[in-house]
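Let's start with one chain on its own, the form predicted alone, as structure tokens.
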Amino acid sequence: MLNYQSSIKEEKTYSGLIVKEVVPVMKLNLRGKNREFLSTIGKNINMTLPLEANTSSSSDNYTSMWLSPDEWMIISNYTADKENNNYQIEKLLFSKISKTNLGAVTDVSDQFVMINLKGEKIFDLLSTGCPFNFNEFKKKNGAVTQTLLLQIDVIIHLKEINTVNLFVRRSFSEHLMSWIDDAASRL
């Protein structure tokens, strides 16, 4: 596992909002398109990848998020051992997908920080720094969007009402957390 300093040292609580980093969580990027790719993924992780734009699907162990017609991010629903970044599912999918030229499997666990936001003021906060219209998004559990938040590329996943996972590249996480801290204190 990458040796890094977290941008969120502890859970932060504001009026109507709780912010914390969920670490460590396995994150895999999958690229592929044909039927054999989709069926191989489904058989090996026991879930169907979402095929509808801006949606997600979940099983007991994993959540998959649609990112584009041929790209998904799969995350573990459980935290992993912080001292080890060898994931059995990555090795299995790599051997069945990448080595057989069906698609690509890339471990992006250390590349993305996963920030969990809870509370009734999530969308008030996000709307202050994001051009995306959250009116329909916040009504659909499992909705996913890639957008800009404070000119930073982010992936936003609505886990359930008033609970969002926000994925940001590690190199931008400290800047984003500084903004969240400032903006959330003004809500």
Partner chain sequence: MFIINCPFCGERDQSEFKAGGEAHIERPKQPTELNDEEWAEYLFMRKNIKGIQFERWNHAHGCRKWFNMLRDTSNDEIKLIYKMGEKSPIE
Second form
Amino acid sequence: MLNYQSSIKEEKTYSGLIVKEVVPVMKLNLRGKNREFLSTIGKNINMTLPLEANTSSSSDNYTSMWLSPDEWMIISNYTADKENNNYQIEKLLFSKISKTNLGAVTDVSDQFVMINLKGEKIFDLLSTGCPFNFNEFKKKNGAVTQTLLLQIDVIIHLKEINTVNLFVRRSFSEHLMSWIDDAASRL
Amino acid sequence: MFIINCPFCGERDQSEFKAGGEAHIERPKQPTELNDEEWAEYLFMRKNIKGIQFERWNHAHGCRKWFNMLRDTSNDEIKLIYKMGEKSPIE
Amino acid sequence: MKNKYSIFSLIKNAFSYHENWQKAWKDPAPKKEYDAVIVGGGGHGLATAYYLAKKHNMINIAVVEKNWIGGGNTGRNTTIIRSNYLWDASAGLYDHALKIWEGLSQELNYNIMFSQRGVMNLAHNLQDVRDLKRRTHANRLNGIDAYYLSTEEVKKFCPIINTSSNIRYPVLGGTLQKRAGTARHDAVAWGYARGADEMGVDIIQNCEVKGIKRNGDEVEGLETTKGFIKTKKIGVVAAGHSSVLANMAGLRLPLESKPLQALVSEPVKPIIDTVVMSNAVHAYVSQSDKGELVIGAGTDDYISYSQKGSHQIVEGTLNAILELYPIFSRMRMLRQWGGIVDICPDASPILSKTSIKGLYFNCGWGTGGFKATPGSGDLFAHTIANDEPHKLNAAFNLNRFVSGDLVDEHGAAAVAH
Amino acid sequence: MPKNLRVKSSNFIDETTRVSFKFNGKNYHGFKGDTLASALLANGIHLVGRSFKYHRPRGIMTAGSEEPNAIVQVGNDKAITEPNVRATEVEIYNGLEATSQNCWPSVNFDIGGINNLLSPFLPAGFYYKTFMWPASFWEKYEYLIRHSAGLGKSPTKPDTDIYDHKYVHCDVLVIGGGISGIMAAKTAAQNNLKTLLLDEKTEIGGTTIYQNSDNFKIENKVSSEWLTNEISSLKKLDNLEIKTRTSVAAYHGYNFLLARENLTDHLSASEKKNKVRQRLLKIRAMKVIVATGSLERPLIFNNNDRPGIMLSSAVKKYVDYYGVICGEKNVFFTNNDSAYESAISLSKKGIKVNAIVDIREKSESLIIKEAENLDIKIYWSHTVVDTHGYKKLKQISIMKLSEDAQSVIGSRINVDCDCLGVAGGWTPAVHLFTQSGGKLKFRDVDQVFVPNKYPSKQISIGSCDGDFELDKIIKNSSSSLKDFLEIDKTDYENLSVVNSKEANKKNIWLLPSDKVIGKTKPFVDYQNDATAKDIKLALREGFRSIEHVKRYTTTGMGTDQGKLGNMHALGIIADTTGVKMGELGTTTFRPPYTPLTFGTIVGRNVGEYFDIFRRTPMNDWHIENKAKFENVGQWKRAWYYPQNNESMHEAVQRESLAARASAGILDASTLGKIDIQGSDTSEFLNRVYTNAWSKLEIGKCRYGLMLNEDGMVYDDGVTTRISENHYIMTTTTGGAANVMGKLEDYLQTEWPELDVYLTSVTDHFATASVCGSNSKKILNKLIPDLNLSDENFPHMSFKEAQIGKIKCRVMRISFTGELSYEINVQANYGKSLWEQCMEAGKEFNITPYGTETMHLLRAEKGFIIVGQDTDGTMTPIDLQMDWIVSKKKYDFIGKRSLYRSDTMREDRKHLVGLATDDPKEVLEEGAQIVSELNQSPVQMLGHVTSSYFSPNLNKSIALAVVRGGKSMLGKKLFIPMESRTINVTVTDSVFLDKENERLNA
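Return one more block: the form predicted together with its partner chain, after the form predicted alone shown previously.
Complete assembly follows, chain above in first position.
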């Protein structure tokens, strides 16, 4: 039996900001172009993939984020089982999409670490290391952007006002967390 | 630092992008048919224009899509941006 | 005959309140025709003219410059001079230049302040170490003074470097070329201009070339903003603008022109007595005689003739500077500027004839051209005068991009800078 | 202690709070709100520093960031001392210590002063003309030059302060908080635009805020009172942010600006603690309003540099703002009305103004009438021809100007004075505007450059746009704002404004003297000691272009970047050469506007944040087990695991033996992994790799080599076919990102017709590679239900498996030549997987090994490492890997380049093995190889790329690239080291188990 060990150990609290990793979260990368791909996804997870750039859509179980005209990331809204990483939805979509050459489905659950940020100081923190203009973004529930934070590729999802999910590749996550810890201590 | 209007993601800071050099240099379909000079033309020779130039750019730290740009290399003014595969609007 | 520069002439002129100094160079209008015209009044172009006149007895020649002489990369670079290159061809070329540097002030009777304070290259990872050792061995066998230094020896030679082992890019070792150093960039252009002018070369400033007139496969002359100039030999030494000139002649070159930035700090009393280069983190620093820290940054990845680069390049360079020299944190950036460098795919220059008779190109020096100035001028003059390359620049022909016989200096880690 | 030089009338100085500070070791005090300059002046100190070249005594010239003379060293702690700080910008605090620079032993007695006597022999560019004989002496000359040059001293210990960055995005950025800037900020914010107002000073309000004279009124209030009200209403606006002590350093294209926010320099050591010292604001603004004001010009006359000679506007600011008197016997020297403002301010406060020397014939404006009423003596059409007093001004000599103002007539009149306020008119501060790419035009009437063409969404308003008079500033700013912000009204239309000055000015760049110019010292660049005669000398010697003159004379190259003198330099060039100013053009203003500390630019990108570190899921285990780490690209990789106090060599030998003898385990998580799906995947692989892929069976693995289009080896790795159209590709650790980018590039731009999707899964998987004869047993314990028989699971094949309910992928591939399995699990189970392998392997003495041992093991087998055995100049043929280059395939990346004349040469460098005559001798990696020792120059054939002592073969082994090596098997070659020569023999590059029997041991 293999034990589960996430990359970011503890939750941290600062003035106007709480930072923690949420685990385990299933994450799937979806690629595809044609209409049939979209409808197949729609049918199987009964939600439609967002077609508008920099947006997301969600159902009870899943949230899907626009990454590019032919790329989305789907995450589970609830944490998964640490003892089992066989996801039904992955198997299902793989057989319906990859097997049928409609597109590609790839498990990226641990490719990305999902860091949850809460509080009114979120964007003060981000703006110390990120060139993206958050003026409109922070008002728009469900907004998604891919950009650079501390020269590291990140996906930023505004879950709701003052709540952000920050996705970063696992191997960068400890470094980024250490930087967040440093920057947040001065907020 | 330019602001580049990614045809898919909208206006972003230059640091999210990578430049890919001169655009519309198509890889020969049949390289073996070319003599060394012709192959060298494709590999190395560039117009390197001072003035309005067609370029390739990649939104490397965003949607990762390549696109074309029309830019004045004498003052870095971006004139036009259009998607890969689209024919260049000006010749 | 020009009056000779010396402490005595200075004193003599002091008594006439320096009213009697002659022009360092004249300001002539172009003649109808020349035996050869050099396009580009930077260090390389002026040196070419100087050696054409001096060694090849070509007196009826001109240098045409779009703006003012020495105003391009000659006056914008960080003045590093070294010859510790990896490949035989490069080593031959750059050491030829270094040998000329060593006597240049006296030859030109113009103090170009060649300062052999040594150039150190640092290694920050195991592959750097392999590459620098490889280069040091090659240099030694090519008769170039080069030593491999341990971390301790690096610290000894330049005590202000942070050599602690637990930093992000620890210094694992380095190389030292003692004959290497710096020179006063403006003086190089002015010294060659004065020397060439004295031998009768016309130096024509504010004269932009608008076209290259061809008769079939031969050149006939130049269309310029000061009229048509007839000539059978054109040597183009236009650095960042080489492609623009090439396009005039209907040629394409394997070049991309990119922004290269540099900066200086405010002047302070001597704090670093050598030149330190670190390719891995992109930090190049020395201190000018005036006291400014002279710092070279990297190039941007896009083509530009705007002489402006992006801020992230400067920031990245200073990040690296503070990693290696944390004591410089409170030093202040006084000036920052950009140049246009023309870069070859193999990071080596082109000193070559072209498919057009009488048209020669000297370009592609990328970020490392200043150090080659005297050698480049000498060899290019030879190539133009004899219509064939000297053995030292034979390898730097245009045909190498067709045959594949590149002189790949960046492939081989020894970044040209 | 001199008599009290304070006037009790300043609203900006808190005289209830005394601040004590040290200057040149002596204790002084000033008040809260003082700058070092105002406090020194209040203490009667003018002599602050020495000039760069002649070491002439210099005093305080200005009251702002343009100060060329009064620059000091602040602090004497080795870590936080700061050179070249302008006394006019330092806000004093308790404990401040400042010292004069560039003088020895002291500012009062400076040995360097000798240069002043030698100055006749040290004209512009003298060093180009001498120090050449004897050649060998330059080093010694240079030593002396370097030590007499330089200004302050660099810190010698690491900075203890911290710096930070912030990205700011706003609708409107207003630069400068003077009257026009305040109008702009208020108007923008009122029209609900997100607005940011920046000012370099402590307070906004510019010069108007201390303009308490009836000569300047707005809506019947003195202008300072009116502005004060404006500011208080401004501060109520919520979508406006005001930042003071914030100076804009650079204005780049696309309205990207850099500003330095100074947060703690005005605080005492205790107050500073743990605060960010300076913050760099990286600003993106939709629209920029430049309201940077203007700088007063000095006048250029003989000996115009003595302590006590100041800008007239500075004299006014010191008395009106700081309440400090700069002199007891004041004289003003002017070519326009503004000197009269200062004179009136002084005399209204009962301070003696001995005279005003005005080069104009006459001026009729109201303010002059008032000066006359205060019976201040005015010398019309007179000029100063000389000044006296070495360390402090004592007296000036004036003479009448001739009709044409080209010379002076009559006899000298001497006027006593200890402070001379010079007023040469105003120069718009267009630095930022031109930095942004703006083009200037020259305005002949008052000889100024003003903004002409805007390169981006910006305007300049107020005096930086050439409006110097209050009424004009308000009227023009208001209308410019309306157009620029596209609004229909502002609060400032038809205000009633009283302005008693007139804009008539007589401009003479270089004032005549009764001496020949050769005998005078009219300074143009005070800091660098560049005089008008230096400029004329440069022109005489043929330096025509302004850039040439600037570089030859160093005019404008000081730390003040010539803010005071550049215009005069241009003027003198124009006059001397007879070229129009407009045609001459200006020198380019380069960023930053005022010098910027490296620390600010770097922010927090220091120490561990200088560059990214990437860590594998097993990283904690490696640390717990005392691994030494190697930096590979951005990765931290376990290098070797020393036990007790093993040396690296000992550890590596032990690890290498164990890995072959029984079992070893390597953390291979850093290898790039790309998930590839789509119906054209096989075709895609055919095009990117040199070998063929269509026939690879499902569940099988294959090694691939990737080239550049120019035919040189670019990357390599094993790719596995998981199902019909599903592959997983591995790349080198360092190459992963580049390979991914390159493949995406080809897919999107060259082969859009291919149905292929690439997804990076490098971080998703943790990879443990278990090798050695016992690896099968270990795997069997770990995954009992996986059939490991050679039939079911042969070399170069792949299986899906489960450890508990955790899915994993197992590849039987080998980079060591041993029987070996690579287990990939989801990263968060990686550490646990590793631990369980260790557990299961305990009985077999499983030995963790790092990158060094991996390199050694693969070298024994002659496997290459791209980047170590290749350097971007090696083709697969050169590597003797012809077998991997498909002859059948029509095309693949780089194929064509393999058939060029040079790449087909037989005598290219080839990868071979080397055996040393002495089996204990381990070659140095990078050592060069020759076949002939006594030729010169010696012909180098190639170099050693990899070299180790192989414990398994008990001899040294090496890989090398050698010219024509293919045909040299058995040939003797030499390796010339500094001190000796090593003999070697060319061998096959595979040293161990040529038959690959160990793979199935």
